[in-house]
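Here we start with a single chain on its own, the form predicted alone, put down as structure tokens.
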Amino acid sequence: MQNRPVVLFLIFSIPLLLAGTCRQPPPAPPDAGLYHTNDEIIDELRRLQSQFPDIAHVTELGESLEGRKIMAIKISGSPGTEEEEPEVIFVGGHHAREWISVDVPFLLAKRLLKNYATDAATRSLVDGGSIWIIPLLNPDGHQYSVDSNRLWRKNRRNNGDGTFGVDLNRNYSFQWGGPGSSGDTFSETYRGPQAFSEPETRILRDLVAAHNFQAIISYHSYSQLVLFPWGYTRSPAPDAVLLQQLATSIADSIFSIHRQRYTPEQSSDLYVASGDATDWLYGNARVPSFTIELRPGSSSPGFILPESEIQPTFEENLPAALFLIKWTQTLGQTTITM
């Protein structure tokens, strides 16, 4: 019996031995898959300008909330310099759940620098303006909705109550408080303490003040539409007809591709809503200004867009984008062959 302990000691340390040699590794974090996260876009933006670094330049706009940055590409002949050019912005991620949003306006950036080497059309485009992407305005949101909650809608505001968030498409000054918006923080709309009460808001300010813009897209999901002002009032604004144009021209460039048809109407002919972003440009500027309501058509599936559908979405929205680039280096034509 004398062996007794060394026995006992050796089954008793198996299962130890056992449990440090088949430890698993810690499960990998949440990704977006083939959408891209902030810090992948961060990665890619920077890739980019390295890659062409004589038409790109890439910039820190600010951080979010949580401290996160806030990248926009500029894509121009001259990317370092200012100058007296037409400029125009495409804007993604606004709302955290909208993942195509943010693929689309960054898929754009990466096909005009691709493209200007090769073909003359693109290069036109470019050296003939600026043209300003930011990808995702809404980073917090947005990660959460990969970690915690994919159908997050709002920034990640504490708002002090047991809630979190404000819809930053909500959050812009003009007609703030209006209509379809709510003061209510519990609300998917609520609008903030006040008129660029959020960083990221305020950092589509800084940068438009700072910039003579003369259009810009607002990417959005759901519905296949392209929405143009008054989205607060059902009153026409004052540049209807050029609104209406221009909305027609985006939409039938857009089905020139897949056929897939979005209709461009008034944005408060989908809802009244007070404190959005294009709104808040036509506004204040007379930019003619649109927001464009990304796959899918309906609620099936809704927000959550196959990732199959992202690079057909991104290819039926180019000449969209091309088109309007266009107009602004065209003393405004309204009808434009791409």
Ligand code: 0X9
The other form holds:
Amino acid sequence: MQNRPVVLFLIFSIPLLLAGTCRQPPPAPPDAGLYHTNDEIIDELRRLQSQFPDIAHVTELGESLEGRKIMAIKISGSPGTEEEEPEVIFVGGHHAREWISVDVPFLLAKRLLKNYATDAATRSLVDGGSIWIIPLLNPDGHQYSVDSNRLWRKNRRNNGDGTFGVDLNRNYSFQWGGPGSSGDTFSETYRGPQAFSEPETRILRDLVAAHNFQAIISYHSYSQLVLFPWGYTRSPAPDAVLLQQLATSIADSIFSIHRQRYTPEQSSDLYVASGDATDWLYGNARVPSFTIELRPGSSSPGFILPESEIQPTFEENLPAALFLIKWTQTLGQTTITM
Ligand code: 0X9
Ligand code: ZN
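Since the one above is the form predicted alone, can you give the form predicted in complex with this ligand too?
Up next: the whole complex, starting with the chain shown before.
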């Protein structure tokens, strides 16, 4: 009976231990920290629309494969009506793991709206045309990157053979199926069974068909580059001189903020790849189109850009975006070297 106090202690402590376990808060669902998830983007865009109803209009463009809403915000002097005016578009989040590519266009929308009342230059750009922003084109892949596999790239198409995902930036129709894209479902650059097989790329296709965009920036990460067509071939595009000049101006204005070098170059100088968004827009409609590969500059930290770099990455990309908007509104008369 020597052990009686110990036994009693154990018996009485079991309910306490259980209660302690039960009182533990359930583990928090994974989130993206200061980076925005699609749910947060939807909430924030709606909040911006109600804060700035005269200049912001939020649209649900359609749904991803798994049924998530793909949102756009249109910022303009009269956002609810279609006018004959210059239109420009900024798209982020083609690739799931490139979280910074979502926050940069989202913060651009927020800044344009917040500065409208107080900053004459912003007001003139917003009144002078329509600025469309799609922060997150691949919400399924992005959520999967948040929840399950941080380095996921593609969307979440079930390819039916045990593999998942189509590389949205190989799924556009211009030169679809060419070099630098893969027909293998397991590949990170799987182009899909046909051009525009994915609802996410069709959403951009349909928006572009309904508008008259004069320039696009498609944000990606990483490597600090400003890329222009062609990507599918090493041959120069018909407007290579103009595209190179615009890309150089964009890179210069980025550099002017935090002295970060983004290299302007033809997409194929990075690597030849077919079926991307910018080749398609330029190839189909001769729209000056740029892929900006955001921070960082190298594979360390690669896609896992610290949260502390969200704000500076946005800040340095702001004047570049403003430059391109202004260029569309002055029909190319904007001074190219800034
Ligand atoms: O491969 C891509 O889609 C882009 N790079 S990323 O690391 N963000 O995946 C680059 C697209 C540039 N286009 C071509 N090289 N064609
Ligand atoms: Zn990318």
